[in-house]
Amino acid sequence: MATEGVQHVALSLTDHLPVLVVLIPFLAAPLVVLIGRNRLAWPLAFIAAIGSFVVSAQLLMQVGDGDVLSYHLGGWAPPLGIEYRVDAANAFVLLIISAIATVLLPYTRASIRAELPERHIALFYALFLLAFSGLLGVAVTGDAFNLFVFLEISSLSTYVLIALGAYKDKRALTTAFNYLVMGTIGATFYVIGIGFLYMATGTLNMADLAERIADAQGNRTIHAGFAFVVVGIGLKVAIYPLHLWLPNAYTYAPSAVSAFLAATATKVAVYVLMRFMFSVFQPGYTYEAAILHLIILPLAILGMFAGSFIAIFQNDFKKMLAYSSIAQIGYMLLGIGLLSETGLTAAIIHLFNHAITKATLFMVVGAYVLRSGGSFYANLEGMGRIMPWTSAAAVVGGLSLIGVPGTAGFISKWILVQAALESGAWWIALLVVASSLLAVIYVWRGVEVVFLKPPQDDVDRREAPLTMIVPIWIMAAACVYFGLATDVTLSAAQAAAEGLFAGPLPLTVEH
């Protein structure tokens, strides 16, 4: 029987969208390797991430009245076969991803000839285009050990990536070997609980899970599982205290890499976290909700507060942001733990306004660096006079990250503070305007340095070149834009938790 509301894959090129999004950065990263020309690895990696970017717009208005696409690969229909599932949900966090490289990607021309040697300009964007296409596939994929695939190749690319701010700093290389060990410790937690899953239900794709775990009630097995997968993904989140490896990981990245992560990585890893636990099992269970309420909410509190503590006190601008990250995937946390639909909009709409609010400061600070040679405070006194624009882009992105009204990060947390009084838990939004209040401090501080001190004599006195200025201010136009017209942003972001919250879609068998 055909699944209401599913449409079956057809042999138009519209019905494969949900294969080509991944499937265009995917084959770039080796045509750029076998090309070889460091020229043309740049228009080959820009193409891919506008490809990806169209493909990933057309899925979300595809879905966007809450119909799921459903694509089997090699014609295998699910629970045997691998599926390709889009719904408002993923689509969303797609275009987050595609949006954040296609802007970024100009972005790097300058920054990374400026902090790699030439002959690493090729291996950089494969690299990139690697971990793009990993996000993408752990985005769309409807079975859980496809999903590990793609954080196995995004992870791997990332560690590379990271590795590459060697050239600049050595510590990078501690860092990326951190990285790789806190990443397979998390992969490996995320595949014995896709083990147990497996034992316990025979199958892997994630519809039928959820039909298979609904009917299972109870099961120990079952329960080991989710706990493993938990930890496993709480890992790559980086829930507070499992957060060790990004803070280095931000810091002693190239600046370009240091703005994708941010902007990217733990946002997937979010929406991972909200697939299991609202799609594949239900937070109704005894079981999963005392996880949530007892596990996930108080630690997404006690990062909110540890993150915005630790950053008042960096001297380092990269390391603030980081810490920083720390404490917004405490709110995206918070809002999932309030078991409600109101909170898990404030978690899916801070994704997005995350996502172009920490891309504009990581750029900034990689603009900084392009000019003063370093991303400490001491480097940056004075740089508001010398860069104006870049500064001001740093303030947008500053009062966004406070959540200040008119910029998107305010919303974020208006909803979140609505989806607390709704829970009645009024305790809880006082936290989240407590928190917020320290973001103040450590951004003023930034502020101070940047503008309220002398220019250092050793300094560039240029302003950053146009091809930095442009998707820079791009998104810090985004902050202010998504602040004011909320309607596209929130809409969008609702119609993601109706279908989450709804629980486990049927299972599609017909091809």
The other form holds:
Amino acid sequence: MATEGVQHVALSLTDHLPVLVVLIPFLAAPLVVLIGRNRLAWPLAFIAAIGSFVVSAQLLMQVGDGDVLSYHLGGWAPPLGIEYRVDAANAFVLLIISAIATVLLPYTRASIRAELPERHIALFYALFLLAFSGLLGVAVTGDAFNLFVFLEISSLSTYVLIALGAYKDKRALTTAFNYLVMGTIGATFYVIGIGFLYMATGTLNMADLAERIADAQGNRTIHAGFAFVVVGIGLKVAIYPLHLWLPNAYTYAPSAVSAFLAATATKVAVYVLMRFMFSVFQPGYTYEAAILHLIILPLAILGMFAGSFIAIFQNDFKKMLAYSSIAQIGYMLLGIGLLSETGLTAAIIHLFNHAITKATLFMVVGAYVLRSGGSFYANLEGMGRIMPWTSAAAVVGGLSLIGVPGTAGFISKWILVQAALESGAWWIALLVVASSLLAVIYVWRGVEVVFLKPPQDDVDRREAPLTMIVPIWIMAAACVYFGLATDVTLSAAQAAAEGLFAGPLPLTVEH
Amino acid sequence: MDQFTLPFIIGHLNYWLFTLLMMTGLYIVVAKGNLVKKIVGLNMFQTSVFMLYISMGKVTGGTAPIFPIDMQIDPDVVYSNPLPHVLILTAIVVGIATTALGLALIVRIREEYHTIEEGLIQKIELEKATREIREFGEVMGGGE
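Having looked at the form predicted alone, could you now put up the form predicted together with the partner chain?
Next comes the full complex, and the chain you just saw is listed first.
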């Protein structure tokens, strides 16, 4: 009996991959709490992350040639049932999230132990897994309302993760509270938007929505729904004027949390924005084209410059990185706003490249914080001599952030410039280059402090532990590798962009 | 503007109230300095969405979408749309979780700051930031 059951599961396991990728960390989270032992929490979380990583790598291979996987939750056929839908775009996002989590988890051991009290360590891993599975769920689902539920699972756990920074700085609490208020407003806007879309179309399945929206050009309820969705997700993306929650959240959260959020949370929100703008609503949708050109594009450019400019004047390394994130999100939005396949490819590839770049840099800051006790530039003086390995990775990350040839950041900016030139907007290409020059300034300020100043007397004069160095260098090596071997990421991003740009995919189910 | 007739306005009463409730909630979140009041506003804002969904699920003349116990379904009976109700059940759970977490954060904020007024908290944070700039700003040639 038992063997029969096992066999049955083993046979159909590959069919269940789309749901497994979410379920593994989602079930591991309560397990970590129930076991409640700090020593077991980390291995469990790590195994769950590896599990998700393996599954999403499998998924990406399966959809690599343009296939679309459709998984019916509980056997209920869409559009009535909830559908998990994996295509090249979200398989790529799934892989990014799970890869970052897998590399980051070993790093959290030393970092979290230093920044959190002993009794919270197991709970930290439970929250981390919840946030992780929420983000994966957002990426994998093909149901607009289900997306909201996953968005809230990840957001609620993120608020707590940020508030955990209160053991170092009490401002983490007010930051988490502000993020909670703004995040909830954003999520509620999204629900209102989905409500309007449901009112006009009577469906929540994304593929089904796309079909019906295409038939209902000019419906004002749908226009309102679109506006609400874009603003709601825009808050999560941190589009320039809606970015107010981001700088403090990244600054005061525990270092490992900052690295995880900066690399994944906003990226997933950008993916949702792309999904709605190119799959659910089509680029041909006239109302959307106007919004993209008149609102998203100017705000993206404004964000590029404002974020970089403010980053220059920070005296805290972490806060500088946070503002630079706002600028980098501007590049992704610019790619979306250009409304071409090349632009979308640039956005997707920058999503990946920026994720690894920012993960490297935030992890480096975490290592500095571990040894010097703070992330102010004053704390980091001369760390280049004390922690040569960590600081070398910081330089690699910084170069990738600027977009120097040979690093990942260069590839995405190159394609972005190409996309701008392709659409005849040479001035946008110039602006991309100009804002990169601002990045040179803020990265140089960091390098100057770390390498050219003498170290302070009261710092711990040791290199970071190996559990931190290895993840940092895996990420830093990825920054270089994907800057040289571009065909892997480029073909994945192109396939994803093609998939998104192809418009609505037919519902895979026979009606 | 001839569609704004009296029957139209009265017929959409739910939606007017939804808009009113939603804007009231949003206004409280923005305008009130007390953190608990902000959470109350946020709650109103979220609850207004429940009203929107429930309203759109209503089918004129429809009854509760429950089949009779003997499963003898009368084809003449009109049922309301149950799907929005189900969605809102989920949204209620999310709302409760958000409120609970918000209130828990307020408790922690009060422990650390000894106040839950936004203005006072900002003053404390500004002082802290000024101190930091004085202490750490010199490195960058900034300082005061």
